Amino acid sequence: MQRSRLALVGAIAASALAITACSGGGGDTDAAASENAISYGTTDPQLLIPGRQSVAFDFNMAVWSPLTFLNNDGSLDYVAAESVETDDATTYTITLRDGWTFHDGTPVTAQSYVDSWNAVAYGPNAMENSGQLANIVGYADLNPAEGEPTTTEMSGLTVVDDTTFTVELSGPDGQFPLQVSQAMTAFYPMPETAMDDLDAYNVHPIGNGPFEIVDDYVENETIVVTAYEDFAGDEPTIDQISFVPYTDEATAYTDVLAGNLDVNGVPANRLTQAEGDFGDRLYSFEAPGISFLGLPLWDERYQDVRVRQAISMAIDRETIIDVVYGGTYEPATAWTPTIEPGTPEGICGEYCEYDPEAAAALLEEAGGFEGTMEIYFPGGGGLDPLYEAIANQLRQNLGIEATIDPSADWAEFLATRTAGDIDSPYFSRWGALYPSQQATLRVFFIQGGGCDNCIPFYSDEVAAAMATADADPSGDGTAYADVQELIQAEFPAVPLFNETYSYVTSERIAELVTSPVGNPTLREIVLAD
């Protein structure tokens, strides 16, 4: 489904195993039955504003255009921006293309971006994606530790003229041009009228993208967007998209199989049969998602690094991938997914390889493991088969009394993990919003980076190494190998899988096009003749 496949702010999104609250009784798809229109299964978004949305990525990437766009070959295209330039990786000058307008006809200007970014960053507005702007100088002033902010503007943003503005960052960051690409929705612009009433704007958002919303958003009803006639960018290949909300993921899958829905994500419990059901209409896109088995490092039983390494070596990733994921994932061999440039593949070495005898010996050398182990994960999202398999392998290979312990729902799990009230291994994953090691390492291993206690290992050494890597002028990601070496030495969690995001289509679709963020690029979808 639409969604959750790119990092849900809280880290559950994007995995076929994550809580994909998709389909169960969609809306009216007749609007998408015309020759040059498609229907797309989604979770009902509720929040559509780019600074707030968490499961409306596909809607956002249709209704807005980013400053830059990352291609599958790793190249960076400029879309709304003419250029994003810097001499020191700290102050960037962004020059906009001429002639771009919002869907209400008003021009998209440098002031539009500055006002939008300030609105998203302003603490009292409580925008869920505000943290995407945290490295801009002045962000802290809009989000004081105590009390209300005394300003509404970040000092790091300066309008030069109608098509030019500058961005000063808190430190050198060669990855900034990637951060303003398609999935970092907090960087999208909003028209001046949006600032007057953000709640009203959420009901009928006006963007600068290839498609515009037709009617006001109504909860649990289909959202129809049509091609914007005055769009200044490349013309989309289709004229209309109907985002159809479902509450049951199996129903959406069946609707695609029956030809009643054109595109939908593959639910976890259908991954093993999807190829048989759809053949070449199953698309599995490599994506910047990675799964870990989180460990409660505050529990003394997990303090010895050999215990953590033994747990990793006792897990048969290949078998789990075949049985649970239908062969669509790959074993993780590093601390970031392979799609992120410069990832030092194989750095995990023997500790990410299945070797039950060596695992048992290493655990014995560490003094064994006392007590039971109840693996904790969000209930209701189809994760049971994964954690049942892991628990079985830990019982068989290490003699640990391991069982599973699903939470009541995602909200309960998130609160428990964030508070550190877990005494067993647990669900941990992230789907990065741009394919850079920075986007994964910062979230997991920098305090306040975006996924609190996903991997509760934070050190000054890692933070310093991250700052050095961020400032690397080459921008090719190789500098992050030093960060991964530090993490590997401590082995704070168990790397499991590099994820793919899987989708199925009706016979109306000839080709589903993607980008390095893993979601379909709907404006480039190819319809069958």
Second form
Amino acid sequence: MQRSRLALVGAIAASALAITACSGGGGDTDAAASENAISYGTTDPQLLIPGRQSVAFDFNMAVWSPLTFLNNDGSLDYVAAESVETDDATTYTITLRDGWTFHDGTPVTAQSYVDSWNAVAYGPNAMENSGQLANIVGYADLNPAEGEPTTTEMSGLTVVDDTTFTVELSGPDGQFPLQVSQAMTAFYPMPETAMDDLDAYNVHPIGNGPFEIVDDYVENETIVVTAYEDFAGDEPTIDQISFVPYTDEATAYTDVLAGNLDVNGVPANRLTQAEGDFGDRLYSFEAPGISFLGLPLWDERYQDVRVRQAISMAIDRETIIDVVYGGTYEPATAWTPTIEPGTPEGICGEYCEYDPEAAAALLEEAGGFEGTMEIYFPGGGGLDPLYEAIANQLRQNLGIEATIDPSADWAEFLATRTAGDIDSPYFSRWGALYPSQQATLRVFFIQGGGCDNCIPFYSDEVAAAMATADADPSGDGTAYADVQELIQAEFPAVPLFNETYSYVTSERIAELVTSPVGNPTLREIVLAD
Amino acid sequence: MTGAVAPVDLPTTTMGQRGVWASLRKRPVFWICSAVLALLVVVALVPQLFAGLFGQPDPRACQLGDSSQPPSATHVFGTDLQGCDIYANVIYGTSTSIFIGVLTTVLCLAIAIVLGTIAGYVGGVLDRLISRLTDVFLGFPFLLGAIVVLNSVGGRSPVMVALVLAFFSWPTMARLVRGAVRGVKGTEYVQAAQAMGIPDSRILARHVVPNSIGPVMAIAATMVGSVIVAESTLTFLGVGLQSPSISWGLQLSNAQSYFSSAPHMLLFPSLFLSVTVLALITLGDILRDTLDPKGRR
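Now the other one: the form predicted together with the partner chain, given that the block above is the form predicted on its own.
Every component of the complex follows; first up is the chain already shown.
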């Protein structure tokens, strides 16, 4: 009660609600100052700093500026970097723009980047996002299998001068400029003072972005950021953002509907009604996320590729999207989301199209299916309707006795899946941080890529094809089609949906702008008059 | 909540007396409740007879394309999010709810009669031990305890949920039995039997238990209702039954998110739940009133 009242007060104070009829008393100077302010619903982040955050992407993208920024049309803008260049796709030279400062006034230099990346990668710091830097030469030295690392610096990073440094990668990778784009927060710079006391830095983060944090971060309280006066990049369209923490997304949704909050993501169980509630104030952004139905390839019943294809053909993706996701998702037709450049759309062909008769015939041809199927997924996250629908369709179209089996929580699910201790189809999805097929294919199909056993199909052939595609200097992603063909032949999982991230806004917002990472770009938000 | 079954003044008359039946059968509410409950018990025992009445006999025959339809000729109660017929689901849900209600109450009764009788009849150290044990259980917040236990057990089948509910609900009833047994123990016929040297086991079986169980039965009827509500509450909170079980609580839990767009999904299971619980609690009240005319307020 106390918390939600605080949050509400925060929202009101910060956003100066447009309930003019209720705003008694004139001469309120705060209201004038915050006319260009918005409030944004979040989960209380706990961890704010780039190397560690996991649910503070929007805060990070406001307080820091990335080296590069990927636009909706697939073009790459340079933000904090003037250029990111290479001759061989292995060594990159990054030139920074001149005149950029952190919010504490200290200049952003090549040394700041190198020190920050070293600190994030340094094993004993145990930074959650350090894996993003794993391709830099010397990362392994900072993260030895056992014992303390003997060095604190990655040998692949070299400072050339104040605004130039070079990065050596462990293998050729044409996608590196995308890896330093907006959502790859581990590549953000931190000022020198941060390195002295990372815990204090988490309470009062200082970045190089368009907004600076006003007060120290207090758990479960609204975080207010205001425009940084000396920001060297493009000026943001708004002056202030309040990140209001909610424990229940449904409450935040209702607050947006009531005009108490300006922007919030749409919880899964509100997707069906969001369009009716908000009309054109519902934004569904195409995101680099893809959902699969993972299959237990270690179970002999799933060995025959025809069984796997039959399961895929027995699922009516269109109807599930309409009923469960309010029509906001798109059926998957390839092994990566369509928004990732060069994705071979339609490579899945007939096997991703709903055809119950053909599915039943194919299963029959493969010798049928014995036993039951208990689709396993993390419970408590609102995923029940999706998997119940899939179970119903498999039961009705293939005659398999399929039911659902939600886990107690996410931790239990993750432990079970990582151990490979499942004998039924299961939840498998990934939202990539940069829209490149590399980001999706790597986590799913390279062992240790980040999503263990999401699709338990790891072959040397695919790994070799990935390395070849990574090395492709064109960087347009077409090279990954070869990898997808190898995967398609094996059909190791069931592609379900290309995800969208949906947001709703109050009437104060005229337009919510996005980028291919799927989140709104808050600094470019357009306010209504 | 079962925790809300308040200890009541114990009626002193017993079920066996002729006056009780004569007084019961004169009350129309008794007959209404009995008829409703009889019907629900038949539905619970043979749901397949009733589910097919309107042409949709299978609660698990779901067409996703028919999702969230309002009541119509084909689906008299409409369909839920998955396109399953709500009427068939509500009918099959009756089985689960009544099964859990009855199983839990029977388990509680069994524990309560054994422990309550020992405490009330033997007394002494055993009485103090058992009484403190019930105190400990009563001091434990029921909902919290059930959530913790249910979260830590694996598969949450109806039997498991019933066991957990019984685990937290028996103490109230054990106290009632203990009180009743103590009352009967002090009567002259029991003292006479003891004086005659009849073994305790026989006194208990012939005199004490039959004469003290009547008032407890009245509370048991109320308790079946409370247990059904408790099961629905836990399921609604996401810690009770899970699919593929079919229960009213599960239907309510699934429907809650869509209340504003499809209220019928919530209406029908809650209607059945309310009627059942109302009938059980009213019946329990009538029984108590009849057994203890002085206790009427």
